[in-house]
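One chain is shown next in structure tokens, namely the form predicted alone.
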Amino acid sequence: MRAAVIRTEGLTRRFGDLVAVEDLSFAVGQGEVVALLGPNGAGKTTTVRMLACLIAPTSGRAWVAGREIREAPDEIRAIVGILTETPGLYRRLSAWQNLRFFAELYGVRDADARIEEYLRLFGLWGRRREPVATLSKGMRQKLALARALLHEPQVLLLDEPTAGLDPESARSVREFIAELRGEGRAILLCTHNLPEAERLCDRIVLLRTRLIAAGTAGELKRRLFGTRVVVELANPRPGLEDALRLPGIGPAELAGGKLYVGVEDPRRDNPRLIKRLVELGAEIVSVREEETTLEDVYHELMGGADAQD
């Protein structure tokens, strides 16, 4: 993995009772997307806050761009963006006064400029003197990211950054991030858009309180489901999927006219099943690896599992 820009180790935090996070360890590595993935009150959004410096931990530690969370909280907030799920904007304030307020409390060089390229790039220039309040959910959304990104910050935490978004401004939100990613940014997305994690995010955490698993989803697919191959037969048959013994070729399954082998390795062993089943009688019409997604893996992992943030 690349050098940790974000590193957290036992990380805990409880509300009186409440366990909200326990024991959670993980990095985000320089140029790097890592997805927070969870149901709601599964602590995603308490681990931003506390990466954020925003909300202490109760136990365990953090660090962000090698600084320790409660050793140094006004350093690391000056170096991170965070978008939380809930704007925050000052509603009675125009689009401009709010981007403008921000950049003097961090300092921001050549306020003016920076705030116009952000307003162009969300295509909320022309609406840049009106009050917030008048302004849609989704543009709204954009504003609170632009604010996030206005002091260049080396770390990106967002919390459902194309919450409310339609599909155009979503994807240019999507492909704006791939570009910050392209910078050196470390960047933490929490997100309930599976295909949009997928997508984007180079590892997954998955989160509910406790860690439950972690690493890019091609390796929880392979580690909850192996590897399928399905093949299309013109002629299918009872009893060929019980025909099929050779090395590295596992349980076959005939189902719908279609056959799913469970192969280890598919470049070396797809030739040899093949093979074997040209060998049986088998037409074959077609073969492809089994498809399966982000969302197959997560309703695996959690269930279904749904609680109230």
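Everything numeric in this text was worked out from a predicted model, so none of it was measured. Positions refer to the first chain, counted from 1. Here, rigid core means the biggest group of C-alpha atoms that superpose within 1.5 Å across both forms. What changes on going to the form predicted together with its partner chain:
- When the rigid core is held fixed, the Cα atom of residue 279 travels 2 angstroms or more between the two forms.
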Contents of the next structure:
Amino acid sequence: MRAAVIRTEGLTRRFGDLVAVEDLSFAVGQGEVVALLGPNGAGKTTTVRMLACLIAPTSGRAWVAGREIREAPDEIRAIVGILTETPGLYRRLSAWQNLRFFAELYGVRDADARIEEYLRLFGLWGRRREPVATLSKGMRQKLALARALLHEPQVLLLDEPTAGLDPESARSVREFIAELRGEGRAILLCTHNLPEAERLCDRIVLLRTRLIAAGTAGELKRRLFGTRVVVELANPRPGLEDALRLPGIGPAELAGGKLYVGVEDPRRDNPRLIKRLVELGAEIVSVREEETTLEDVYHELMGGADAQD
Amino acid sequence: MRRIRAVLRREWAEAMRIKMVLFSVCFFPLFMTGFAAYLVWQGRALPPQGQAVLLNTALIYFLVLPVVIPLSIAAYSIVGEKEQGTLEPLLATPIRDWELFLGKSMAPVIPGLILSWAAFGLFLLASRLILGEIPRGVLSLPWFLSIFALAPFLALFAVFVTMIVSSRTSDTRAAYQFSSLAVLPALIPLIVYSARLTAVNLAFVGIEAGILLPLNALALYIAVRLFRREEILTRWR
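How about the form predicted together with its partner chain, since we already have the form predicted alone?
Full complex below, order starting with the chain above.
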């Protein structure tokens, strides 16, 4: 893994008797986008707030860019950009005034030039003098993103960055996040949009107060569902699935003219499987890997967590 | 200082766009000045001693102004942040708790004092024009101490109380109404002078300061305890 810019170890936060986050350990590397997934109340916002040094952990530790969150909160806040669940903009002030205020708080040099750059980048330059209240929801979200980026943070904590955006704007925001990854920033993304997480994120952290699972989308799928190969046959015949007993292959299931076969290692096992099928007289039309989505993984794992709760 | 200045500028820029705040800030000083000047005009035929009593009573209004003006700004200052959901991004910046607290406290106090003193000056000018001269004994040291030394403490007390109340409500009107209790210390001299229980003297200014300073210290202590990042994000409603 790349050098960790965000790292947590046993991070726990309690509010009285309520445990919001328990024993959470994960890392986000430089130039990496990690999705923090979980249902409402899973502890995503509490985790982000701890990493942004807004609230302190009850126990456990976390480091952001090498600084411990309890030891250097002011330094961490200066290098973290945060996009909160709601844009949180001063509605009576203009887009320019909003950014100017935050630029001063972050001590941004050449603030006016930087503000202009971001307003132009997000297509808000023409509306810069209008009160934020008059901007569309998408424009406000973009403005909030511009605010999070204004001080060129090393670390970005983004809570639902595309929520409420039209498909075109959502796409441009996703592309922009991918560009930020390319610049080497560490990005932690909280989202309920699973296809977005799968498309955009290098790794996934599934959270439900405790860590449920972590890994790349592919790893999680393989860990949970293994790999299944779908073989379409011209001459499906019952009993064929029972004849496929080879090491690393199986179980197999015949349904609707297709043979579904579990394989441990596709590179090693697929050629052996096809060879065996041909030996058994099967006429193969096509072979492909069965597709599972992050959504399948999510529901499987969260369902499991439900059962444990 | 940079961050405190930024908070002050933003608070004022926003306050100037809120009709209720703008009305309070503009209307009260003008109304108080006009009303006090009207009292003096009514008593212009009185002998100098009677005029002095009238001016003493009228001057009391200028102790209420440093409380009333900051109240309207401060009531919106915290509740407005809650309404707009701006507290979290604001607290995620490197601004320190004390810088934010100072910025938020001073934003209502500074215009409150400037406008109160400007209104006071305007009133003296009007009185001078109406009466030809200010009766002797009116502009005494105790009076100047009341206006220039006690007024800042009255204004600060109003702001601290509003901050405490605002942390427990998300409604500007409720914050304003409950915070109006902060006007009580400013009413003590009004009641005392109006009832002519004592003249405006150093002893009374001292007593008033003796009441105000511990009240301010207590309100400041509570407000500072409430004004911590974590407290704001997790406990404020």
